[in-house]
Amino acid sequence: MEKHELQSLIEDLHGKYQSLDEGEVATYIPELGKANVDDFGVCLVTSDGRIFETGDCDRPFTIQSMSKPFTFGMAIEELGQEKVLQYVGVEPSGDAFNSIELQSGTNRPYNPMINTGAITVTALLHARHGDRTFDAVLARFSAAAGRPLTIDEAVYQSECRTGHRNRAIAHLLLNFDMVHQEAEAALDVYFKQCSILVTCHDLAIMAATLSNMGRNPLTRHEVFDIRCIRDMLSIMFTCGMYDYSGQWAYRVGVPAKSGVSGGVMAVVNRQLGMAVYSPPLDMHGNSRRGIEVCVELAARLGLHAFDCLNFGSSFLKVVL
């Protein structure tokens, strides 16, 4: 039988970057510095359900800040967009993910994609259902998943220790009346929730979950309301891959996530899930070969959404 095209593409991609050496991986969270730098997986999943991959597409990780686009959308399906907006906005904020600063005026954080824009939706959650708050994310995250999702003790451990930033961020968050007073308990499940474990696998069944308008393509479970998606991909779009989110919605141009674990995930919007997982990160954060995957998936599938010589995806769908 005739290997199919996405198959044999990614084969190619992850053979020609498997040597790439560049990168460091992240060790201001002690645990993530133990990352196997040759650790590296591609995975592609339709929104029908088809699985194409290759590589460490096995091996667990930490989601780390994947788990952002994914409290959002249960803040926005819970609570509605006008509740949360009153406490974050939608706005690049052109620094790194853990600076420790809030919009003039408002004093709301900029994005939920940044660490002061996910605390604050978590504290939002947890303000909803306090002790019941982890589990309420972690049952979600396992539907998107298609399997029951378990946390890193090691990694929650870590940043429990060593996330003085990140409580700096809650308590200045309190002092302006962003996050109800039990700031530290709603700190305690952001610190889990970026230590549920995935696989690259898991990440590109959560990225189609999206893709397939909040239903997993595997399970068919609809994990997400569809009115909350495009809240979800938009802030992806504009806001997901850190300081470097304008470079990439230049060069790959659909909606995405990183994690300083070292995964990736995008979404093509109707079509496909992608995921890459490698440890060695860029200077913003990013997997270095994650992003010269998805630069090469997008030119070689025509994903971008602007993308006029391919009109949107259209090469894909031949493929596909």
The other form holds:
Amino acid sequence: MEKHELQSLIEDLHGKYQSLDEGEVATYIPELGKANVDDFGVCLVTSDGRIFETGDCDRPFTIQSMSKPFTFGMAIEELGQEKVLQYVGVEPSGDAFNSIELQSGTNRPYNPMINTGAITVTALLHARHGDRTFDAVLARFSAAAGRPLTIDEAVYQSECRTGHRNRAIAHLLLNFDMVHQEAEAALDVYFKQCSILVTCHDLAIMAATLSNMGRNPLTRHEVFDIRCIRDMLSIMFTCGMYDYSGQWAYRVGVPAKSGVSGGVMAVVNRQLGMAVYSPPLDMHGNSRRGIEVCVELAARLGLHAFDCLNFGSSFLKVVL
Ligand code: GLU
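Return the form predicted together with glutamic acid (GLU) of this protein as a structure block, the form predicted on its own having already been given.
Full assembly next; the chain just shown is listed first.
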């Protein structure tokens, strides 16, 4: 049988970028510094559940900041948009993910994709679920991936020991009444959510769950209420790729989120979830190979949300 066009494409891109020898693995969480710079996987999952993958798609790594859209979605679904937006904004910050700043006037974090906002979101979940917060997060992430996930205890301990900046953020938020008194307990959940282990394969299924309006395309489980998907995807579109989010929107043009462990996940609304794993990061904290692969996939398949030339031709013809 002839190889599917999408499978050939990702194998080509994997071969092309395997030799790209640029970027540095994150070391500010000491345990992340042990990542293998050669690990490289690319996985696409269509919204109707077809899987195309190549390279190291079964190698586990911690989800890190790619947890942020999912906890935000949980908060929107469980607490409602109005309540969540009292505590966190939807504006790109133009600053690093771990910057210690809040919006003037409201004292809200700029958005939920940076640490101030993500810790606030986790604290909102903690105010609701108490000691069971992490179990609720893990259950939801597992449903999105379609299998039971676990945490990397060593990365969690490493971040607990060295996460002084995040601790400072939690206390700043406490000072401004943006998190409740159990800021430390909420922070502990945040460290754990970042330490959830996923593979590139899992991440593409999680992205495909969002592309499929909240329903996991393989298990058919409705993981997120369809009403919170728009909130999740629009924040990913404007704020998901650190201080490269504007360029990403311009060049790739789909909602996405990356993490300092070297993962990137992207969502082509109602069509496709994509994930790339490769630990060396560029100056913005995005996977160096991950960016290249996604830029080229978007160009070759006409994935950009506003692509007028390709839309409806190459990609839709191949997949749908
Ligand atoms: N756990 C990391 C931190 O909060 C996540 C950072 C990231 O992936 O952007 O510092």
